[in-house]
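Listed next as structure tokens is one chain, alone, in the form predicted on its own.
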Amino acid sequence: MRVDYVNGNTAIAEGAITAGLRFYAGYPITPSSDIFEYLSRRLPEVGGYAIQLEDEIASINAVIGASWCCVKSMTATSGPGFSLMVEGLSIAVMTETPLVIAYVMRAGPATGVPTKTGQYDVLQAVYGFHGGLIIPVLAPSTPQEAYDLTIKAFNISEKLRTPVILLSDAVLANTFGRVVMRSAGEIEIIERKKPTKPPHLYKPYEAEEDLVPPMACIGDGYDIYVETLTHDERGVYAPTTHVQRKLMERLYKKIIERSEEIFEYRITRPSGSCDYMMISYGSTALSARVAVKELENESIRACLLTINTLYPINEKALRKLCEESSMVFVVENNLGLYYREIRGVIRDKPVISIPVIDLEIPDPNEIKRMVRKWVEH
């Protein structure tokens, strides 16, 4: 273990080789840069490689070869750079390719401000690729949960066999923090599942009782079908309506069938009584856990809960977390794009949206404004 002050970017690249990251292929693009001009000089020092190609269509399909020869891979990117990733995220999904995506978000639509932040990409993270499926999406809000949930990604992704999208923005990639940074040793590194079946018997789609495939790789002595047509589970296109129905419903069912051990959140209680739940992620959270905390000294029990996991919601623990609280406010920087996903959950009492659009990390005392409206009202 060892402990280090360190910007979001930067303990996200370092959650990463802590996680077995050895592939990284990128193209540059602000503000995601740090975590491939740092991976550059790090990868080498532990066996590993950092390559930059033409574009970022180029850099996810070098992941996805990369991580069939069993070599742990990862790519990051920005709003436009993901735009073009995302045939190949369908790609990954369709081949279940365990891979990771740090997708740090700026302010957008087209080239946006560069430099600035905003947390717009929420929905594009998890709905852009097309295929009706969903994958993981984690959202750190500090540089210390940039390093774990890094790590927890590469988990996932190597567990269930998916990709996995580390959402960050660009408040989080230029923030630093103390981060506790520990060896392979100290912590659970999940590594996947390979087939113990001999070569002859080996069916690469084939799924055990956990609805995911064994995974043998390029080079190990298996037959290997990468394919991205509907597949039988041999890896052999199938288009009929009874492969395609259980090929979805197992992709579908592997993720959200996981969604309590997927899920994790964090609770802020300055007095220990939720009158009012608000509930926020990525760098708003540090916003919203200001104003909690000072709308206490105004006597308005609000509690925070920071979302870790915004995809796949636990929706039975995310109603028991608000069961206490009488209104709930979703707090982010955009126009209200993730509440659309909290209201479709919590239906017994109102859901407001405060949406806080500021190129900087949003005012705190902007949302205390918009809480005092409601619960005054």
Given for the second form:
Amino acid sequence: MRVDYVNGNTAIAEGAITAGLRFYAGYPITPSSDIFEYLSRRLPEVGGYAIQLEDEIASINAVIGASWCCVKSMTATSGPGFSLMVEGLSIAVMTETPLVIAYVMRAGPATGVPTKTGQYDVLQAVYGFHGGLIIPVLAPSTPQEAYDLTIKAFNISEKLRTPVILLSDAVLANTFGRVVMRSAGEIEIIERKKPTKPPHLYKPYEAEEDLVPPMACIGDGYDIYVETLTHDERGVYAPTTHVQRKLMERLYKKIIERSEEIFEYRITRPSGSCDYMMISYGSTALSARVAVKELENESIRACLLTINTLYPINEKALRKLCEESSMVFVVENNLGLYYREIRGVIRDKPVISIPVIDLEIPDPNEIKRMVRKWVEH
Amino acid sequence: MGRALANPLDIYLRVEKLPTLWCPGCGIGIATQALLKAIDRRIREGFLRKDQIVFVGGIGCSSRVAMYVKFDSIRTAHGRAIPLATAIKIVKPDRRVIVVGGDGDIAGIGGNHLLHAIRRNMDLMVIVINNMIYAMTGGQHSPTTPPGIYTTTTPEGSFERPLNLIKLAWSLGANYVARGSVTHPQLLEQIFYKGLERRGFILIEVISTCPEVFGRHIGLRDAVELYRRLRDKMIVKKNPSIDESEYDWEKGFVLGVFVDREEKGYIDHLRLLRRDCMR
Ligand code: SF4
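Requested next: the structure of the form predicted together with the partner chain (the form predicted on its own having been shown above).
Now the full complex is given, and it begins with the chain already shown.
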């Protein structure tokens, strides 16, 4: 264990190395670039590689290639770069390739304000790629969470053979904080499941009880064949409804059935009772935390639920957390995108969107003002 | 398992996936056979091990080579094979990584990846099976369609200047640049055989026939007729100069090895830099 004072981007890079990252491919884009720069220095020290490619499309494909050599791999980007990556992301979902994308959001759309923050891409992160499946999206709100959730992201990706997105933002990227870093022996690091069957009996897409097939890599002697087309358990292209249905259901279920295990949150209760529940994520949660504390002085007893796992939501847990509150506020630095997801889960009480469009860290006073308006109704 | 080998090259094929989806008379099969023969020779000579070879493909008729050969093989999205192969080569530098794709896949949508991989002298063997058309998607115009040729997206005949892959690879500093043709399979095998031994970037263009789409659209319905017509356009040269690489449907195509040199490849540079940690 060691303690350091680092920003969110460095925390992600260090978390990745702790988790076993050994290959990084990327293309520079603000505000994610210093993850890349930091890893360019750090990865060779641990025997890994950080390479710069011609674009984000190349980067995500390189990450897929390295992962198929059983090397833990990641890339980092921001909105416009992620848009280019979604083609490859879909390939990673279909081929069940473990990888991590650190997605550091900036203000969009288009090229927006590259150096400033926003949470406009929260839906793109999960729904952006073609094919309509689901991938886990984790969102840290502090440098410590950035470190811890990066490790969790790698662990989920290895365990479930899925890409995982670590959704950060420009404020967190540049926010410094105390981070407790662990060595690999001190925390659980998950490695991917390898086949135990000999090559002639091995079926590359035959899942075990956990719905995840063991993964033979390039160089393991299995003559692997990685198929991006709809495939049966042998990896043979099979354009039939039966095979498509079976594959899609498994790919979806292996994630969704793990909601409980993947779902992570933090609850802040300034006055103990949660008459109102404020839900937030990412760096906006820092402002929301200030707001709930200050609202207590006005006898508005609100709690803050910082959601660290944006997808998949553990719906049961979320409903339970909001049980005692009469109203739910969703605070985010966009026009109210994740609010729609929450509204889809909490249906027995008012769910109100508090959109704070702010290029800096959202102003707690603005949050308070909007909450007051609803509470005094 | 249990199936008698119909062909000595069957050990390099995923026989369970046969027959291939390639149309009768398609040139891709000939190119694949020449490549497997060259690989087989290298393996029998002890120069390569079977498990050292990795195939990477994108999308299109030609990239399905990666689907039928029995090596570690992987396919990705249209045009993206080269960056994926690049990563494999970096983390597994003792592998011989072979990318096979068509003209649309590698020179069209993947063009940017191609030129940067050549610029890096990335140690890859990239085989472009050039049938001058987007075949799998129904015969649209490709970067190598000769001028005047009808395609489904240039109904009045293509007027774009086609890409000369040989000159492109030469200008960016590839170590080994050659053009073969399915009409000359022995020469093609020899080009592959040599290429398998080279380091740095290896670009091999294979002029091929697509009777089903290209041939049918230009009125050469018969596979044999198209093959003959193409064969008449091929000019074999021993040591052709780069100026002889001209890509011209009217004058014909010079086949041979245009560049063959021993400059350090990307992996050599990486090895020097990272003497201790290359696995
Ligand atoms: S469409 Fe053309 S290139 Fe594709 S398999 Fe048929 S003949 Fe070959």
